[in-house]
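First, one chain by itself in structure tokens, the form predicted alone.
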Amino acid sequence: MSRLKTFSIGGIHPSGRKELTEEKKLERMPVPEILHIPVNQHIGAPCVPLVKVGDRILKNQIIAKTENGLPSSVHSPISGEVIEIKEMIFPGKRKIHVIIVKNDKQYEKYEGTEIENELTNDFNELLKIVENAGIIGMGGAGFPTHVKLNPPKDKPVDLFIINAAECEPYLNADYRAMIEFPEKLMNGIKFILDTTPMKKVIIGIESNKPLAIKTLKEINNDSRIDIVPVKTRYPQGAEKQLIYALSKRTVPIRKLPFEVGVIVQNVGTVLAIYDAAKMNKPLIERILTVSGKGIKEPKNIIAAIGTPIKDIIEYCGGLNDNTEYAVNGGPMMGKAFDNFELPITKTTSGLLFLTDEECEESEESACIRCSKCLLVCPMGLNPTTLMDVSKKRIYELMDDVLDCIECGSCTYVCPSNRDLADNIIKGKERYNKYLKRSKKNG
């Protein structure tokens, strides 16, 4: 048996904890009475509301949009009345305006949407469809997909990689999608191949998902598509690490995958592209995992964008009394939160409700210079040094913080319980502001 493909340096093997939901079939959660729809869910210039309080809006209608920077748009998953537009604070202390819509339960669709179309093989038309549907990277990054699919003309791309690793513990959203919608996924991949200049597809799936690998291999009849098991190793699903594992192409520091002829998309993003092209359906819902020993009924669900987390908790049976932590995303890269009025967004891959048993919290102590953080960093950085210079704001020594992929591996292995990753992430934010100030001041 050949060795499983993987990336070259660093990495860890955290407990998968997939068993809580890996056998749970997807459930479509009923849309609640009230949705809180954030106007900005992507990387790029903030969207601006196109509606006002008192307006009646339709399902699939664009309700927020931006034309600047990396443009994107936000659609309503329901018909109903706009009852308020207010600011909410999201994880990471991000202030985002939210359009609050009361569901009239009529689900009256915006004209021309959710009607089956003939698939186009026109590349420019595909880009327009994807942009109009508000599709962004659903693995967590939130980069507008129509921009990603259209690299610079002088950067030819021949390889399309589907990131199906889902290496974060607990999460099974992509896994369930591959098992339950395999034909749709493969049709979406073929459609993208037929419509773009890319000639080859590799679907990278971690080896701890044998049923997904088997399911896709059994229905694959296209020689352009390879389904490749990769080693179960975190952060296998990080873009640069997965590209190296599957193609041995190395994305240069601070460069994007198109520099080495590659585009990477998440499973959920491919499904959304197919829905937009085939049914003229914008991105108004997503698959996510609700898990952890703190939730009474762990599930994999399909929920409307803007569904308040409190409604998802209720749908999953409520919280156990010993719930101590709530995380938006996976436990390694997700963000802690404590406001259950917050909604899910296009990039919410999971909601975790964890107990003390699952999150062993110990007091931080001094670094013992064991070098474990250096050994596991997939970018070959020195997390201890980066944390120290970040906390002290020694900007002339902070340049390497920009290369951190925020995977959290360093924090995971630190025997002194130092929150290396969080401090480096904060340092990155400060350093970026410092660079902007320096540029502005000449």
The other form holds:
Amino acid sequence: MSRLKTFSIGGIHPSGRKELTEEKKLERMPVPEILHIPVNQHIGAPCVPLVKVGDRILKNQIIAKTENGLPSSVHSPISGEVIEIKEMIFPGKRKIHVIIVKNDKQYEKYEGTEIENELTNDFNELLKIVENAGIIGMGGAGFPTHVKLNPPKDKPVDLFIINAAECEPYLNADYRAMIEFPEKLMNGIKFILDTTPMKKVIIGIESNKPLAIKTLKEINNDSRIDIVPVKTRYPQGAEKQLIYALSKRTVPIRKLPFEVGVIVQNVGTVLAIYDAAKMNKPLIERILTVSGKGIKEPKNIIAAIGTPIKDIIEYCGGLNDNTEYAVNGGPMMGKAFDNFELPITKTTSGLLFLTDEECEESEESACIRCSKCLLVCPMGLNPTTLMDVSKKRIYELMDDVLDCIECGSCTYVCPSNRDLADNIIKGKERYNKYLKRSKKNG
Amino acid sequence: MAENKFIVRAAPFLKQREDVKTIMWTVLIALLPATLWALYLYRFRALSVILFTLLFTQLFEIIFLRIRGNKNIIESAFDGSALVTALLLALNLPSGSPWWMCAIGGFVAMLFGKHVYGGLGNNPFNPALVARVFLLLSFPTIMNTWTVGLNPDIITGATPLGLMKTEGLQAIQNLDLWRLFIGLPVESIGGGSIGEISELAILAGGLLLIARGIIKPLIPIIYILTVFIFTGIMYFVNPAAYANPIFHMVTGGLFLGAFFMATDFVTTPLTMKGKFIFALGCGIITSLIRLFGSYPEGVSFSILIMNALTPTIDKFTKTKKFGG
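Could you output the structure for the form predicted in complex with the partner chain, given that the previous block was the form predicted alone?
Let us now look at the entire complex, which starts with that chain.
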């Protein structure tokens, strides 16, 4: 057997903990009475609400939009009445306006949506469709997909990579999508190949998902599409790492994948693109894993964007008493929260409810310079030194913080329990502000 | 649900179950073969050195942690780091070292080796070596009295390296190098520090550290190889004046130093490039002292000198960034 493809440096092997929901079929969760739809779900300037309190809105209707910077839009998953627009505090102290919609259970569709139509073969048409459907990268970063699909003209892109690594422990959203909607996924990929200048596709799947690899290989009849197992090693699904694993192309630091002729999209994003093109259906729902030993009935669900997390907890049987953490995303990069009024968004790939036995608190002690963090950093950084200079705000030595991909591998291995990643991420914010300041001051 | 109190903190929420304590205890276990061999060779005369050194070092660790106002004294004192220092120091002492010397060693290791700098993680020099060199300079006679192994009458003799330094090459020409490597007693030859006798036992412990991922083989390999090549060149140039390089490998504290002290996390460089330079420097200095210096052995000095250079090495060796 040939050796599995993987990224070049660093990486860790956390326990996968996929078994909690691996076998759980996708369930469509009924849309609750009230949705909390955030206007800002993508990277970039927030969308501006296009509706006001008292308005009746329809399913699939655009309710918020922005043209600034990275354009995006937000649609309503239901028909009903806007009862309030208010600010809510999201993880990371981000204040975001939320449009609160009361579900009238009519699911009356906005004119022209969810009607099957002829697939386009025009690239610009595709970009328009993706933009209008409010599609953003569903792996977590939330970069507007139409922008990503359309790199600068002088940067020809030949390789399309589907990120199906799903390297975060617990998460099975992409896995379930691959084995339950393989045809749709392959049709989506072919459609994108047919309409864009890209010539070849590689689907990268971590080797711990043999059924997904087998399922896709069995139905694949397109020579342009390669299904490639990659080593189960975190962070295999990090964009630059996956590109290297599958194509041996190295994206230069602080550059985007198109610099080496590659575009990467996540499984969920491809499905959303296909829905938009084929059915004229905007991005109003997503697949996510609800897992952890804290939730009574771990599940993989399809839920409406804006569904309050409290309703998802109820749908999954409630929480066990020893639950200590609620996490939006995976256990390596997700964000902890304690307000269950918050909704899921387009980038919520999972909700984890972790107990004290899954996730221990440990006391931080002094760095013993074991250099494990240097060895596991997939970007080849020096995390322990970066943490120190970040904390002390020694800006002259902080430049490398900009290259951190925030994967958390350093914190994972640190025997002294230092919060390396967190401090470096905070350092990054600080350093960016410092750069802006010094630019302003000439 | 409302009664639950949820912890909000930064990711990741998974951790590898290997903390400082696990690492330190693994190092202690890795030192076990050499320790057992010391006990086998020197019986009570090794046992007392080991016990007194462990006892006093741990005691001073607690005292100094207390003085420094450590709030988590039980947790900090028993992370195993003081025991590692103590055992390394003990293995670097001659058999039959008096209890008070063990106590002074423990005191120096903990105070001047560790706590004056702010405790574990902040010390620039290997605490066990600081103490050893302190004792070597303060009590040169005791520190240079070597028991001839397995001899109940406690006859002393010079170590092979010492013999070569004072008596010249012919004195060591007929030594069985294989016996030296295994650590079997050699007639009329002083063994050396209790833990450095058997390169085989040290190697076994070193391999455990490598297998458990505690250390990378880079430092011991480069260090030993450098000594081998350096002394090998001299031997090749003038075999009448210089010893066989194998002789240099199986005598003195080279293996103990290379596997257990030149690999100390705290006092060695962070990057692989840095570790390479560190090991190379150790090898060169050790060879220079052994071949041309007035001391028969140079492992302790070379590691301490390279410890001093570690911040500089760290400053000038950068990691290679992915895509950079």
